[in-house]
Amino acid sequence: MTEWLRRLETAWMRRNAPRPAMRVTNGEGLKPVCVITGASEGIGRELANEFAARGHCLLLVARNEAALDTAANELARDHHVTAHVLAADLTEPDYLEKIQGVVNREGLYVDILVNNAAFGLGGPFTEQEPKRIEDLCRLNVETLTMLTRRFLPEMVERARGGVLNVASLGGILPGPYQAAYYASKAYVISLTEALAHENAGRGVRICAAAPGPVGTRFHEKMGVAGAFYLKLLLPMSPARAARIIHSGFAGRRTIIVPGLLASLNAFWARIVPHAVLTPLIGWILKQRY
């Protein structure tokens, strides 16, 4: 019965895909790999653990080479998988060539793409450095978009694979004092929902995760460690967030909101008028020293 249901599910997922004889076999003779950006710590590192626990070969991408090596060694030891690493700055123009270079050199094809790399900026928009805003838009929006554009068509041709974009609960509402970050995550959610519709029934999972606060160094790095929302909304552990996100991805949910409290907040954020909601969010997000 379980095998029959699995086949039925696969047939439904591929209902709009080309017939097997017409598919492009661009992965033939190669090994599938799960590429995870921002994989050296936080949610990215924990998602790597979730995929490795299910036997996926990994390509971990981040800037910190030492942290990547440590993560790769731990994953190989704990789950007996191959974990490749690439230390790269994804705001630099050659990131696509570097990732493709590792994929080609190791005899791989990208079966799953996890766009997790991102950073935020806290404080009034007018006080933030233009170069930092430019880098935020490049990493959170442009890099995610172009990585998806590079690897999604091949997934569609194979009628298998998936794209998991890590957005934020902040992507469903305006965020005064984190304006550019919230806007970048709104883009990620919008893009994901649109691509999921365009490619429905073509054998590819396309999902976005929208977690609330997670207990990582992310908030400290963006300079908002004293913001009231971190006290009001108790951060979830990255391991738990990753488990829920991976489960939602496996279950082919388009938008994954980890946790009951975050799900309730997402519900209210979609129905409360922004004229009411935006001042409240601004009060919650404002840094208090």
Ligand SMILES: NC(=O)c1ccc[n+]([C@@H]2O[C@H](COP(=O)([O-])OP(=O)(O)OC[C@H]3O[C@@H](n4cnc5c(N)ncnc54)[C@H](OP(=O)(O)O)[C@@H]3O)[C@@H](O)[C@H]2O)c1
Given for the second form:
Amino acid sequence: MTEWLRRLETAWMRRNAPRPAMRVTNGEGLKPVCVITGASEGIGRELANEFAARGHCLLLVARNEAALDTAANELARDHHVTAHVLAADLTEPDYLEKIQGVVNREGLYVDILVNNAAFGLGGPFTEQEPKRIEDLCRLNVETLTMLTRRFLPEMVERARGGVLNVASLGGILPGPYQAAYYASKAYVISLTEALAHENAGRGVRICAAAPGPVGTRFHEKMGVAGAFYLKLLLPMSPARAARIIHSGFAGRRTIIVPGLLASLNAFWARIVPHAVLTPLIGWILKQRY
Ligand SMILES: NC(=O)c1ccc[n+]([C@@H]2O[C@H](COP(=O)([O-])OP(=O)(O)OC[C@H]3O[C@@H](n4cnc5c(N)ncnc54)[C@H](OP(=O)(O)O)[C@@H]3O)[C@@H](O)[C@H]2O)c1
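Output the structure of the form predicted in complex with this ligand; the preceding block shows the form predicted on its own.
First the chain shown before, then all remaining chains and molecules of the complex.
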């Protein structure tokens, strides 16, 4: 129903939006590239596979250079695409220049931006390291926002391409004991829905994926690998999550919730009042030692 309303809105905006001033990109001899952050492992690595399988040239960004090189070689071997790599810490202030540097040097333009890199923090907020919370806000919120601000205007000008933000099912409800992480993902969903509205009918896809638990090293890195919610909510494989997310993006959905279980949980989370939901989620997320 919500998706149907969004599609109606897009059709209406398409009829009424001012025609974008088309920039001739082919004449400039630039090649389109799909930039994927956090592509060294997990969902980002699998999304790289999905885009490469459709012939997209890629720019893979993360900190682990060896893992990026391995991914680039595998993608070139399996899908015959060019995969550029950039080893960069996206919480450092120079990440935009670094990405733009590779784009310029290789004669590319950013056609698709996949904001996937993020990390979570478990446990009570008051016990988490302030520096880790700062880095979380930087990576999950600020970097995603500024990369979008940098590349979306050009996409709109070209009337093609898109932004795929990897949020989380956690973004539609408060998450006691993962408070800052859930809040960062709520920001991603809100930003995406607003930008999708602002740019409806302008030829650019703007989507957020909201997966439930996925079987990557994400939870282990947060120190919650044995958590109760992972037993309760059966993690999906990253390959399956990426397949569904890619097909939702290709189908121009605004919010993509991969899988039946996550879709049911998203439905309940949207209709149950937070006064009921928050203590329940707190009970589920609380670490039991
Ligand atoms: N796994 C889940 O259950 C789940 C559920 C819902 C949503 N999500 C979301 O899905 C996305 C991917 O998660 P995942 O499960 O694939 O996690 P993951 O396996 O931990 O992968 C995270 C990726 O982000 C990169 N990254 C982390 N910090 C970075 C930094 N400072 N600078 C540059 N890159 C950085 C990592 O690479 P390097 O370490 O090499 O930098 C890695 O490639 C995230 O947005 C996450 O919030 C995950």
